[in-house]
Amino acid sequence: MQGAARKKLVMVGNGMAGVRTLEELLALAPDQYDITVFGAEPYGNYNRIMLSPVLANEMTIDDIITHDFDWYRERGIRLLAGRTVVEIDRHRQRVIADDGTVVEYDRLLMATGSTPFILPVPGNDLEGVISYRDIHDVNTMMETAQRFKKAVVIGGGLLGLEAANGLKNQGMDVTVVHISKTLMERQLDAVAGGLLQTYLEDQGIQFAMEAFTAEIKGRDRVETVCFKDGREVEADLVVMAAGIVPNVAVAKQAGLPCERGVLVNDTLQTYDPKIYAVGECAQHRGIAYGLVAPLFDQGKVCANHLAEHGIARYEGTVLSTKLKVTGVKLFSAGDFSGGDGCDELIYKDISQGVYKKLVIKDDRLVGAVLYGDTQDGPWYFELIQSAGSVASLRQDLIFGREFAQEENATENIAEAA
């Protein structure tokens, strides 16, 4: 911005959503702000999704660093790594870090992410009880695997299963504890969850399903995990992977309205128009997102407004999940639970490890679950988003895009003749 002093932008948090916002902002208005970034970890930005391959010995920490210190320096961004903001003074428009660092802002971007949910049970503070959220956690797990044998992972969602697979690859005996009867119940139905559990059991992972953790016991460090029904399992390491909680502590300290996350509008502004929020710490229209796609969508809109273009709106994201869990391809989208007024199209070939379920309501595709073969997932997602009639494709829909469209074209030609 020639002829005018640059405004000061401070970003609290240095995760994927925040840094994507900065990338979008620099593309739109590279000279508008002097930017300062506070990051609690002593690293540049890294791909948190890739922590599991690091734990599984498939990648290194260096491999998952997406923005090293040079990236910030080359763009004139002041990165204060290893420092956590503990206070936002909205009146004086400044932030204060845990080491006493004070930085003033004209605009503030909150990208504080989330923190792991730690089960509120006796013994959760014993040595050997950890979360699975960052590089430090991965290093702790890898070091523990060199000295101990038995690991318990609490949580049968994606994160827990990836942790279990990584610990197994590190040579530990692993038991996954899950409160539901179905693994990854938010993404999979009972059949797909059962197939996944059988596959993982064949890989050597044990499961305690419908198990409610009551207490973690040990003297100097964890020794046993006890369940409400009386079952127990030995443990030298307990990994909490039972969900995340938006990190809104400093937002609440600043007096910003928060529910599950800090409340934002369609421009990603909080109730203070000088403060924006993106990512897992933000709550938009009642939803706090935890997947990458909506966080990047938010970053694009937020950058548009920080650049003072003022034309973009974030209206939410229709979610689909395409994953690869310990070698198994999974996809889910929409309302795959079915129910009254719904029809289910199902294809199942256990010998090939393939299961597909499509849910149709009022001749529209409303949900899909794919296990083992996910190549048609994006097409099914398009159909769900478009909400158009699939009546003409119905009998061939389960066999995928290529077959269904070819059959439909053939029928149209025959009718025309």
Ligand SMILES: Cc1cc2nc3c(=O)[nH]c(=O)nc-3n(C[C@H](O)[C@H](O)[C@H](O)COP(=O)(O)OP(=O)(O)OC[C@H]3O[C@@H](n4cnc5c(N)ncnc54)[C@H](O)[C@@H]3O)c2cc1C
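This structure is a prediction, so every number in the text was calculated from the model and none was measured. Numbering follows the first chain given and starts at 1. Think of the rigid core as the biggest set of C-alphas that the two forms share within 1.5 Å after superposition. What changes on going to the form predicted together with the ligand:
Annotation for Lys324: C-alpha shift of 2 angstroms or more between these two forms, rigid core superposed. Comparing the forms between these two forms on their rigid core, the Cα displacement of Gly339 reaches 2 Å or more. Val390 shows a C-alpha shift of 2 Å or greater between these two forms [criterion: core-superposed Cα displacement of 2 Å].
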The other form holds:
Amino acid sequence: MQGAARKKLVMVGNGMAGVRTLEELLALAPDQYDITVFGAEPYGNYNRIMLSPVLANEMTIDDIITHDFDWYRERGIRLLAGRTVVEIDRHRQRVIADDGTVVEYDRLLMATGSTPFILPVPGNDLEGVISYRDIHDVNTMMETAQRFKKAVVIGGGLLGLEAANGLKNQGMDVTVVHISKTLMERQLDAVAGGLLQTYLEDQGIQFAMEAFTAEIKGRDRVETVCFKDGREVEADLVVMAAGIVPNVAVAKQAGLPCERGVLVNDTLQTYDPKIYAVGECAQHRGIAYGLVAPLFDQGKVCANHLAEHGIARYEGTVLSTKLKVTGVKLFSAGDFSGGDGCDELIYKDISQGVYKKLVIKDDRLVGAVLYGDTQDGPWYFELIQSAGSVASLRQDLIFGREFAQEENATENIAEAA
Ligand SMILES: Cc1cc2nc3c(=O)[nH]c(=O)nc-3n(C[C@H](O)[C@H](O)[C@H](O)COP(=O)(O)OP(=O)(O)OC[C@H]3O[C@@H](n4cnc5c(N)ncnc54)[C@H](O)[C@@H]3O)c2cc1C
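Form predicted alone done; form predicted together with the ligand now:
Now the full complex is given, and it begins with the chain already shown.
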């Protein structure tokens, strides 16, 4: 901005949501701000979701770096990597980092993500008990696999199963401990979860289902995981993948209203109009998301407002999930639980490992679970998002886009003739 002093934008948290917001902002208003970024991790930005292929020996850390230090330098962004913001002084509009660095802001963007939930059980601080969130955790798992054999992963959700698959590929004997009867129960119904479990068992992963971890035991490092029902499993490494907790400590300290995440409105603004929040740390219309698609939607809207265009609104995101385990074809989107007023269309060929379930409510597709054949996942997802009537496709919907649309076209021709 020639002639006028640029405004100061400070971003706290150098992860996927924050950096996407910066990209969107630079595309809209490259000269509007002097930008300073604080990142607790000592790197540029990386594709966190690709940590799983790294752990599975399918990619390297270098492959997943999306924004190296040069990216920031070339755009005049001051990156303070390896520094954690410990205080926001809203009165003086400045932030303070753990090394004493103080930076003033006109606008502040919170993008602090989440921290893994650590089960509050005795022994959770033993050597060899870790979580799965960042490059450091992946390096620890890979080093541990060089020296030890037995791994236990607590949590049979997306993250836990990807950790288990990676550790198996690292040569460890892996047991997944899961609290419920069904793996990934938030994304899969019992049939799809069962197919997934059978496939992973065939790959050599063991499961302790409906197991409530009561204690982790060991002398110098972890040795055993004990469950409430008396079962035990030996472990040299325990990976906690039992959920995430939004990082809101600094926001709370600054007096910003928080529930699970920092509360934001449809423009991603917190209760302080100078402070925005995006990503897993933010709570929008009651939801703190844990997948990247919504965070990218949020980043676009937030950038629009930081650029002072002021026209975009974020109204929420329908979620879809895939599991990054080679050999597993799995897709889940929307609300697949069914219930009152819903119809379920089901295709089931268990010996071929194929299962599809579509949930319909008021002639609209509201949820889909696909296992074994996920080719039509993106189409079903489009139908869920568009929320239009699928009445004319209903009979053939379960057989996929090609078949359903062909049949529909044939019927229309027949009717017209
Ligand atoms: C192994 C793994 C696999 C995943 N797979 C998928 C997937 O397949 N699909 C999908 O949609 N999602 C997946 N996710 C989730 C996805 O990675 C997250 O939703 C996304 O990274 C969240 O982005 P974020 O910017 O909000 O948080 P993050 O990417 O975590 O970034 C937040 C950053 O802020 C830093 N920070 C926190 N507090 C401070 C502070 N006070 N000062 C400075 N820095 C701070 C943190 O260290 C971190 O670097 C996966 C996650 C993991 C861990």
